[in-house]
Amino acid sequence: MKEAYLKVKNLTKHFPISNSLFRRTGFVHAVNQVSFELYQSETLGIVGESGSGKSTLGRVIMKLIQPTAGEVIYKGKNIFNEPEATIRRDMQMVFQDPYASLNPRMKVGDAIAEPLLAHHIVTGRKEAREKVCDLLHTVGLQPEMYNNFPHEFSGGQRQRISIARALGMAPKLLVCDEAASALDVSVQAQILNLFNNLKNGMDLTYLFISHDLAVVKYISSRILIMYLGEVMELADTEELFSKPLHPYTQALISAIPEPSTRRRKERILLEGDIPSSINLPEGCKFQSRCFKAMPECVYTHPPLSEVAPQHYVRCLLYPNQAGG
């Protein structure tokens, strides 16, 4: 059995709600209890909603945000635990706007350079500009491109500088938060193929976030799905999408749009909005929307079971049946 290049155990964040004298009234739950373990060298999706908590779980995992409990063991330890530089070099993260993420006053070589020379993995302002140079080669760009500022270029190639930044420490796990998800559908695929280059070229893990489930199945080798902070369903990219079990997972594989001539099967429509994370359901999170509803799923909270080996669902509908 392979072992867990990340290990991430009842991750927990709870953002606190105050009203106008600054007394605490409530919490939003936006990650409830999230486990689940990163192979190396795979690419793991995360999808969901808006309001899902995929976003505020990448940035956990990240430490830019603390939890409220729960863990991420890297080398056998908890990264909450460690500084800040100690898995800064290991874990990078490629986020959705580049143009937010970049400087616009900083020409895009010196903001690329500047995590080079804060890090010491270069020890000069000569040596950071060769690197820098040859991280945008690696990326398709230009190295004469290196004097030039963010409003230059378009958002594809701003993409690829934010991706030459976070390579440039030599990270061994990207964490992609809707790394392609602004940008046109012929530059998305282009940047799509380039994290594959590079994960076959470098020997990257990725932790691939999305609510585009057709963009997660092109790059994945595993699939997560969450729904009001919790996970749904994980299971390997093939067998989630021939044989999904979740009514969520099956409503957002319907409504994916396929190009074709052929009668496709019918769409699930999911009705209403999803609950206020702040006031939670009681039962299953998923139940007040759910075409499969149950009457105990309004007071019973399903908990995730493996229901085929390395196949998780969390269903009243499927009890665990891994071991026999």
Given for the second form:
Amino acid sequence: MKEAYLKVKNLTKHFPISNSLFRRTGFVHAVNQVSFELYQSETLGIVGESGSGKSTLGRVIMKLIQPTAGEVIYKGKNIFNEPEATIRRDMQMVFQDPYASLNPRMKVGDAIAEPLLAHHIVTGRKEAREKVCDLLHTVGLQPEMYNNFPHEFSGGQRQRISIARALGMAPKLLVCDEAASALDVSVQAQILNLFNNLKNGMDLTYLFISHDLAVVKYISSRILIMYLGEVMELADTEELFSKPLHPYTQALISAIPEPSTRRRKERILLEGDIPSSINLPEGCKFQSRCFKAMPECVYTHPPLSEVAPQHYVRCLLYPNQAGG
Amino acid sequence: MIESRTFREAFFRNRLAVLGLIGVVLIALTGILAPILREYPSGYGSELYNQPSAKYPLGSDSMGLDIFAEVIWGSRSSFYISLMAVAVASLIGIPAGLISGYYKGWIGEVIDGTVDIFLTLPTLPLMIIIAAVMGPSITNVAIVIGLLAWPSLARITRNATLKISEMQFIEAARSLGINSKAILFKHIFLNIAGPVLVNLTLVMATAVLAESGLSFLGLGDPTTWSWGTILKKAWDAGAIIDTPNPWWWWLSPSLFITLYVVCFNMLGTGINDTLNPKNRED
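Could I have the structure of this protein in the form predicted in complex with the partner chain, to go alongside the form predicted on its own above?
Now the full complex is given, and it begins with the chain already shown.
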């Protein structure tokens, strides 16, 4: 059994909505009771459509947002009870929008050097400059770009700069929040390959958040499917693609476009949109759109059960076999 | 500043900005060098109501004093008042705006409420009352102007901060473990420096206008020459309605006030244009 590197336990985040100063009208249930373990040196892909809470989950794990409830256990301690500095160097994040995640008024070299100096990883301007040039080289950019401003770069180059900035802290875990989604397909492939090379070279663990199952399939060793803030299915990548159990997963996989001229046999079409996360459905969160919905789905909330070793599903179709 | 070199290059390519800067520097130099340029005008002169001539470049007034000397010494006090007012306004206004924009909770609400209260106060009557209570001294006048200028500066800082603090690179900086002080005074301040600097130049300009107004109403320091004081003396002597009209007496201080305001505005616009890196590609 592999060692759990990071344990997420019943993590919940509800955002209060208030339309006046004193009245609280409800909550956005962004993340609900999410639990999973992240293993050393793996890439866990988190997939879900817009509004499924995957980005919020990433931010809570990064301690950028305080959770409503739940724990993230790292090195035996709950990170929410620890001072900020303990996790900042080990966990880093690459953001979605390469055009917004760099300060437009700072030279990219200074932007990469800033956290190095703030955390005393390097001492002095000269050493910082050398380190920054190394980092630029690592992500496939020229060291001469030190003095350029972000607007002089393309989206892919900017994303490389963001990655270099995160790598400067020598992190062990990299949370990639839609890190390739804003790029066009060929650049996307370059960035994904860069992620893979870095992982092998630096023994990184990834939490790869994306809405694109094809991208996640390419890069992940395990995949977690989210819907309305809940874990729907969690399994190894091969297992998930060969034996998708949850109807939602099946629908997602059937929606991946295939580069083929033959007509596809079947495609599962889901109707409607993701329900509002303010007033959650009572039973299964997915039953309103599920093509296999049964009457009991409306009022019974299915638990997440391990139906095969390391394969978890939240669906009433699969009674709990492993745990009993 | 990190980008000082490129900023300087782009700034000097902007003709309007350079013109404004030259005007501001000239007025500042005149003020600083006033004791060397002309003797402090006081007492009585022998030649009243002289037209502009070689001896009196801007003419003389009803007491026979050299108006050129008065204007030079006036620019000294005007510049001093502007600097003091800006110092007072930015010491209160910029941190207040940054903090209320970045920490949105109750502390932001309290600061924003205070700004609202100050913005609703009628400036001119309040200025007159405070100036009257505090007594006529140009430092007092400058502090009063600064105290009444900070809310607008705080509001502008806050609005710009609100916009910038929601951007992803601020979140990125937080996830990189940069502390709040560095985020506020470096990341955010770099990005709001444009509107803030422009507003500061406006405060410099309005400070002179306000001072002239106060002096004209007789609430300035009667022992110090300022452009407003010259105008007041011209008005008291009836120079504005007299025939034949000693136009040089009231025209030169008015022109200098206008020039001062226009130069600072051009400088502010120039800084704003230059600070945006997208405008300096070619």
